[in-house]
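In the block that follows, a single chain appears as structure tokens, in the form predicted on its own.
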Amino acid sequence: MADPAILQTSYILAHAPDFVRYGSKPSRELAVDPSLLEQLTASLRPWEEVVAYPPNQVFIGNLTPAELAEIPRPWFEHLVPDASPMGPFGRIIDQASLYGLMKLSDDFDLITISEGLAQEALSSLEGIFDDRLENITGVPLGEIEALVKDADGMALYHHGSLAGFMKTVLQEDPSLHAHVLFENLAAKATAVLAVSDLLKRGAVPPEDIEYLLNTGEEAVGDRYQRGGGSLSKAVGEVVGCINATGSDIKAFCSAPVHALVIASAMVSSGLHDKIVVLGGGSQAKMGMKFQGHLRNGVPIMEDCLASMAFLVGPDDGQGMMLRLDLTGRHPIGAGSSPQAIYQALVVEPLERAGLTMTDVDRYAVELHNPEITEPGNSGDVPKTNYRTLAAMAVMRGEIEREDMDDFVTEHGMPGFSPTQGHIPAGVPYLGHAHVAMRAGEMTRAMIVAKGSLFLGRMTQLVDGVSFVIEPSPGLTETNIE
């Protein structure tokens, strides 16, 4: 049996301002007033600021947690200087390169866009992502016109005008309709980018991964089955996984730290040596906070896609090795009140193995950015687990009652991932952690991630998962290239 590992990881960040307007949240409250168009578009933030927001930086590892807690709030009022769309773990890439993703990913002729963006995004490309890039071309602006007149579909802009379009493919078919057709091609693109940079920073052959294992929050499929997929074999396809199969884990925002788990068990078994778990951003979840943005004179900080990839096999000495023997589940007869949640997924995987709460160095729970979730009225999310966490390890007389704040200093996070479900599930901190156990920094780590089952309103049910990742044997202090 191999001992499994997390060998490499990618972080995309995709800033599309002119995509908040179709997020779920803004199309519902646009459809009945109109005139919020005008005072959202004014709040949206430039490229400039996207790429110099520090937990954008820490997203893509320019900056570390500890380098952000020491920044003061708000965040977008202390950009980054000179800072760079280019980190050790991924990169930020503008709309342009989104466009055209999505038109090289685009296998049934479902996106147009017009000659002048496709031309800005084969400029935005070049260098970035060098396959299928015949597929990226346009049409006459006076085309989209006449296909937004007369056509089923929707309009798509670009900087505030139009630039493209969608089709709907079945008018018939709710699934099929271009709404939903925008949000899974939105998936599949930022998906993309996110495995390619992937194998390129891990220098792993794309024929020689064996398995996909998607985790976006997109249903991909008809309406006979909405969600059936499989977005994971068409984001392999696109990048040349040629010799892979996968499918699709749904299980809302534990769905990253479920597929890791299986992934790593599959390499333990010796059923397949490479494993790429990949996530999509969520383009309905984009702008899901503007009105609270707008409420309290902030920007509207959810303009970013966010996606993610990583890869897992056989331990190689420079990663990080999953113990599945400390993974921590959430039981149906558990209860889920957050005590119990967290006595589940994080007290009992530690009791098992004879180790306290302090003996993990840093949790990494829902890592959602409090500036995007304060203003909507949902708290600063981090924040409370970890007083949740401190709180246990009071209980169980592991640290004093005074010490609960230097618990969470020491052991938590300021969230900074983007409040895209999947995206914050304890994941984005897998980067910084393979950084600090190279440099010798750290033993070990918990990657914690909470599902609202209940959202699909067939059961009242929560679930969570958890794993904690160890350094190779080994392991030494590297570049990550």
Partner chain sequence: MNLKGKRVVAVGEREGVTGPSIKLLAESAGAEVVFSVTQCFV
Second form
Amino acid sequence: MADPAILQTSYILAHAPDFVRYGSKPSRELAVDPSLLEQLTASLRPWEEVVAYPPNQVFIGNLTPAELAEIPRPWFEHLVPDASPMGPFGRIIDQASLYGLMKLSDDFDLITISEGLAQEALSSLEGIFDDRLENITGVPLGEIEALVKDADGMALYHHGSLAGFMKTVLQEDPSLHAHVLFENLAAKATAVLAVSDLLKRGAVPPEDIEYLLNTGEEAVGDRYQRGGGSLSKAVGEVVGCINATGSDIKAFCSAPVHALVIASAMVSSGLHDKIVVLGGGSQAKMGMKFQGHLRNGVPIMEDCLASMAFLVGPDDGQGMMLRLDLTGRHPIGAGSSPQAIYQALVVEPLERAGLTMTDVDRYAVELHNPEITEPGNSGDVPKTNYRTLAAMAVMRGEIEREDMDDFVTEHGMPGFSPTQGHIPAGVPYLGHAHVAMRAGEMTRAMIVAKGSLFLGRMTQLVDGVSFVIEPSPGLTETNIE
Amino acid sequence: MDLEDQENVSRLAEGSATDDMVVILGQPDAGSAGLFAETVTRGDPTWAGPLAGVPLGLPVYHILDPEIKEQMDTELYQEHVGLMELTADVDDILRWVKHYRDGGE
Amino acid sequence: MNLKGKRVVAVGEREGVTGPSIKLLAESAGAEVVFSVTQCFV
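Moving from the form predicted on its own to the form predicted in complex with its partner chain:
All chains and molecules follow, beginning with the one already shown.
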């Protein structure tokens, strides 16, 4: 039996200010009050500020979560000097590159872009993605104006001006309306880059990948099976994973952690050797808290799509071992109070291994950037979760009540992830954990995700899943040498 | 509070006398508890839903309120709320919910 | 506020106390829960 490990991580932020208006919340509010658009547009950030925004620098690996904790709030006023869009395990791309990726990922002529945007996309993508570039073609702006006037679909903007069109495939099929296809294509395109970067970074030929597990929440399908489709093979095809098959795992925010456990089990059983777990950006979540941001006079910070990819395979001596004997699960009968959830996800697996809560160096929980959620009175979600964990440790007699703040500092971290649905729950930390383990600074981390199953109105249940990672023995030996 | 839930609360409050109704909140911080308390007393402050500009004036309490806690089953309370009692800023939450319960002026 | 016999609207939150938890507790105090919901902010 092979020991499964997470071998590589990859994260992408795609700055897409002109997509914010099509987020679910902004589009509903703009339908009621179109004059809001001016205010919304005026509160968007330029590229330089998005790149230099400290939480974004943490997301791609140029800053550590611990370094972020030292930067005073508000972070949007404490930009990182000379910030690079390239990081050790991620990168930030601009909107032209995103349009280019969407265009080259589009197999059904769904999206039309202007000649000018096509040119800009091609030059922006240089050195980022170099396949299928011949698909990035544009049409004269007049043709786009005509489509907007006469065809079913939605206008697309770049630098605030009309620059493209997304078509509705069938008016009678809500699953194939332009805004749904736009969400799906944005998720596909951002996932394509995350997977491509992942394989390049790991020097893994795409044809070596055997299985793909998409974890995004987009509903790909048509009127007969809304959400029943899959993005896994669609993404793998663009990246050249010709020997891979795949399927999608759906569990709201906890899907990526489920998928990493499943992928590890596939490796452990010998079913597949090299597996990619991926998730594209969530267009619907863009600008979700924009009203709170406008009310408080802060920039609209949900201006990026985020995507990610992880390579899972037999331990190569350089990865993070995923301990299948230490996974946590939230059974249906466990109850949905925070203590019931954390008992099931954290305490139970640790107890099984004879470990205490303080034996885990770092917990990665819901890592939503609090600067995004607080202006809308949604609180600091990571902090609430870490305090809950600390209280569990108090109740178990592992720490004193007055040591709770220290536990939060020592075993937690500030939230740095954009509020992109399935992206923030635990997994944004994997890149940082890998760096810390390579440096010999960490022996054990726990990745914990929760999912709000009740949102779909089919159950009152919540979901949850967790796993423990430890450095590969190979990593430790490298350090000793 | 999302629109569907505002609609439900609005309908319940409209359908009959509200003097036997109580709203009980379970948010973990003062900001969000205050927002919901405000919504069911003075109306939706975000002006997004059916309760925008509708001052229902419902009595609203947080589950951490001792007045509420003492009426509930002790064992169940410990199981479902015990952890939050340890972690939340109880005074801050209760102050904000009371602020709106008392009229929010 | 005596909860006995009151009609309770339970507005819970995933990271705090959920709607079903508030419902259970309100019922233990003799109230009738007419509406229960759990919010998720993220």
